[in-house]
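The chain below stands alone, shown as structure tokens; this is the form predicted on its own.
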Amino acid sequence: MSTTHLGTVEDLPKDYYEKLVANNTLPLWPALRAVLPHGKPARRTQPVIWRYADVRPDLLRAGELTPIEKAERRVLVLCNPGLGLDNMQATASIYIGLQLIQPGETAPNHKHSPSAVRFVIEGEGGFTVVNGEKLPMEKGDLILTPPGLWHEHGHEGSGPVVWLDALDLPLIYGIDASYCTEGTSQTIDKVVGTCTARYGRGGLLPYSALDQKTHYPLLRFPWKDVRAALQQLAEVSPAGQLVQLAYVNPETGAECLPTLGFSAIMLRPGEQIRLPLRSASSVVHVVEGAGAAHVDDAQHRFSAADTLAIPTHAAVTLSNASADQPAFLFMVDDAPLHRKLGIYEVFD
């Protein structure tokens, strides 16, 4: 039997609608096709692109205009149009915000149940303290704050340091379960460079890691390590063949935070490749060169430290503009979430 064309609220007597909304009920099949759309999602979520040379120099006027003791953490959140601007979304399920610290600055102590990454983009001097480690950031590096572990941030050098956050708040916010604590400051317990040190070289844990596994064991991945990673898969991978690699717990392979995936992509020069159609919503930030993204019927062009949205079910190709130079993304994405939900498609 077709559904095409389901019945409507006009097609029922108004005193029986007026009831059910008396009722707090409503008909579900008006709005099936709303919610349950044929062949795929009925997406809000738009290919957006935000420029870092639109978007860096209000984030430094944020600086003079708001002390770090009146804004806790200092953020120009990355909101899709699609999605509503008030909502502060990337994608559906995803947060993006850029974050400012000056020298000197620190900001406070707390934990919280959204899961966090920070992905640094300027700046030197800056550093996370998580549980106790003191983790330096440096340009395209990955620090995680993963969901109730305790992190602040401080910067010990001069200039602005930049670094994006990315979150699954839409989602915790979502299900009515965000919120954080405060605390005192941290005393550093732990030798800077303790966790990259234990866990600084692929195929190699430490012994212990055998019999007692931790969920977070590694919360700095320096960019240092990852351009060198990509760059070594890319001179054994076939022309044509998508040189990525994730981001991942060594000690058990899977993905880092329980519903957001990391992962890093290297376009060799000239190359223009096709990325898998997936369920999975992402956002992809440039770490390094130049190029553009294709994404079903929109085109963007992007340069180093802009950042794209790119919606679920989304047809994307990716073209690096230089012919000598490679050029480096960041993607964040929900797969993870999709895996865990049981939903996660790749259609190709």
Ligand code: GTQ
Second form
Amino acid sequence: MSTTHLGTVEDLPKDYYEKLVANNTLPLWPALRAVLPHGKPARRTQPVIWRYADVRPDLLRAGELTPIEKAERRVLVLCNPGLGLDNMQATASIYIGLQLIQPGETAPNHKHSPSAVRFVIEGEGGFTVVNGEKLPMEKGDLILTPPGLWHEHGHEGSGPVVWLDALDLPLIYGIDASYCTEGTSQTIDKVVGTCTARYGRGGLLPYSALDQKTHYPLLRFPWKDVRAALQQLAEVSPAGQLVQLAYVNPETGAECLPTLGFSAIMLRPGEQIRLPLRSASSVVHVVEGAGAAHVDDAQHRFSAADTLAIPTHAAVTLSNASADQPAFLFMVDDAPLHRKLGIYEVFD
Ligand code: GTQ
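Follow the form predicted on its own with the form predicted in complex with the named molecule, if you could.
Once more the chain from above appears, this time first in line as the rest of the complex follows.
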């Protein structure tokens, strides 16, 4: 049974309603259907696309206008218009920014309660230091900066380095739990390549990991490995099956951060494929290739380095525009959060 005729504010005596408000109270029933709509969420998130060709010149200009010392992090935030441009939300739970660092610049050491990752878009010579380990940033690499771990960025190459930041900031800020601590530069106490050497091969772990788990063992996922793994997976996947790899914690096999999930998708030449319709929201970033995305009633053409917001409960079809080259996508979602909350659903 569904109630369709709930009482409104206008049904109530004005003085009664004003007294409720004066006492910091409200009647639920006029607003009940807004917060508990039937069947599926009332989504404010729009399926928007941010084209790299539009954002890149503005980001490079920020490099001229604002010295790094005046920015701490030189970032243009991708804001979903459906969620209010001031709120720094690509989807309701996911923050996305494009960060620029120029040669010789450093983004100082800090740690914070939100979880963050970097996904490298262009440039060579960038690095992030996490937990005393210097992590090289090559195009397409995923670098984790888990909640509460110190991290700082630098650039030893030439030309601009740009990466995509994904954070659970809207969630952590929304529960009044977002804060940051600044620190002096970290002492690097590990050899470059340590965590990928120890944990970077699926199915193999340092023997000691059987008895002693590390909280966040693998902090860098090189794109060259992900791309090769996708191609291998594609070879054994029948046509019509989505070629998608999850980035996981190699010790547990579970998602690598508490709230945000990461995956990579390969669209085979000419492939058109539906994503499972599910409760989670996501952001898709184009690593390589071009194509189109149908998201509910919207359609967007995409090309390399574009970024697309996908609302919760959205029907998504992706297609590769090339008949002879694969396309590669990186996806951030809030599925780990949904799973922890017990609200994760796949509808087909
Ligand atoms: O690089 O640590 O886009 O702390 C927003 C907040 C990047 C970072 C962002 C941050 C960072």
